[in-house]
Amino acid sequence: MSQPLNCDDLKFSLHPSVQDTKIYKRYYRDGRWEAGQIVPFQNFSLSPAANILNYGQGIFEGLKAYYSSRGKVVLFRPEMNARRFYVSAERLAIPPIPPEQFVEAVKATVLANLDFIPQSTDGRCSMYLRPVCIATEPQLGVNAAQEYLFYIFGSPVGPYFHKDPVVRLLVTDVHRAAPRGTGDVKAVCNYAVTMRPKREAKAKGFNDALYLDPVHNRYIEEAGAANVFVLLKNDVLVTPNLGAILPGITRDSIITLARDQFGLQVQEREVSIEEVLFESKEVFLTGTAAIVASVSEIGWKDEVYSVNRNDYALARQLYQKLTGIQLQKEPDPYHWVVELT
């Protein structure tokens, strides 16, 4: 690159400089994973009959590489992404990548792209990494493929929300996932169903959709690509239990911090939409991209309800604690941060 990336010019989108980056690529053929390699960013050639194109046999992950306040290039809990990628692969009948090999591949990708990590030490900008595994074998019958491509690419990105991270959600009548399905893994097919509800929510002035469970159509599950937390009036923090929702890494980190650092009682259980709207002090979302985003209003059954009864205080405190650890501004008692340089 001719000059350092300016964080103020970056958005959370694919940056043009991605064309100049290096990617990690590794094939599964003849019953084994071949050696991986770092290669220039490139397009892939696929048969029109490739399994991923016809039957959606594919998985992905998302994580960030960034500069900490100490000037170190770091990752945050990459072993959690590795374990989730492994579980996702097993669920979709994909030959899994051993977690330690996944982490080494991520590290190799970051080290090959140091020039593309924005020089920001306040957490606003980073290189967003996308590990992906897709079934490449051409076939007509509905069967697990025998050939796969595992690759990792990265793009410089800015903050997920340019302004104050406060969002408005619209409860949708679309169901994102079913019990005992693939809602708790990062399957590529999970996300297509969220695109129309998100578009419709934005058309009505909201930022994203909020999904209810498919059995009772009453209990909250997730937003489009984020887990949900609710601080109740009795100061108990609740979040939907795992099963049909994604086990978010930021979700897990927030649960740990809320219990250990703030002394809060945290419950993982069913949370009805009525409880969210009428018994909450505060509602917020968590995810790798947004980290922690407060919710101001929720639309449900043609009414809009304010859920901001605490001035977003807990979300802000948790955000500061989490990013303080991520940026090495505060002690890391959990050994979550992995230094690469």
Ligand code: PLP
Contents of the next structure:
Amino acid sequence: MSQPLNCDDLKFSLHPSVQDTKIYKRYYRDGRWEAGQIVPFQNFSLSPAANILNYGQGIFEGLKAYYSSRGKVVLFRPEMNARRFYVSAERLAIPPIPPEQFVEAVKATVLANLDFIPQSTDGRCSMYLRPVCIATEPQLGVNAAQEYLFYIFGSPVGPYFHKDPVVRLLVTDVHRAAPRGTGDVKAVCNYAVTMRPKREAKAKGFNDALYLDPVHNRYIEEAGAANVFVLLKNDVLVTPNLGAILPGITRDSIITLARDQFGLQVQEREVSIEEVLFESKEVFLTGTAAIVASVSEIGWKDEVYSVNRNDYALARQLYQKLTGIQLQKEPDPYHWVVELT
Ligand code: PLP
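Taking the form predicted alone as the starting point, write out the structure of the form predicted in complex with this ligand.
Whole complex next, starting from this chain.
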């Protein structure tokens, strides 16, 4: 690549330079995973009857490779993505990739694309890696496929909430996941239903939709691509329990940091929308892309409620602590950061 990537110009979107990157590719055929290979970024040819196109048998992951403040290219807890990918595969009857092979594939992809990692050491910009596994076998009946393609591509990206580090959420009546469905894995089908609520939220001036549980339509679940935390007025930090939501790696990291480093009581439990609106002093989102993003207002039933009664203080401290570890500015007591260079 000719020009170094300037972090200030990057948004969280597919960067045109992705055309010049390398991808990792590995096929499942004849009952086994073949050897993986690094190849130039390329289009795939798929049968119109490919299972993924008709029935959505596919899964994905999202993680970042970035420069730490020590000038090293690092990953953050990639083994967690590997394990989640494994669980997602099992849930969708896809032959799972052993976690250590997933991590090796991610590392190989990063090392083949070092030129595409933005030179920012403040955590705002990175190379976003997208491991995907799709069912490629053509078929007409609804059955698990016999052929799959596992691939990883990476794109330089900027911050997820580019212009608005503080976000506004609109509660939607659409439910993204049913209990005992696929809400707790990263299945491609989970995201299709979120397109319309997100578009509606944006049309009304919000950044994203906030989902409620499908049984009572009352307990918060998560935003489109981030988990939710609520600091209550009594200083207990609550977050929806696992079950139908995606077990976020940032969520897990924030729970650990809030307990260990800030001495907070953290509860994973049902959190009603009324509790969020009327009993909270701070609300924030967590995710690989969003990192820790404060929520200023929430729209619910034609009203807009301010949920910032704490000047975003906890979110700011947790953001500093998490990115401090991620960027190797602070000690990493949990061995979360994996150096590649
Ligand atoms: N919830 C959903 C639906 C997501 O897509 C994501 C992002 O992957 C998250 C939560 C946050 O998960 P993580 O912290 O692992 O990025």
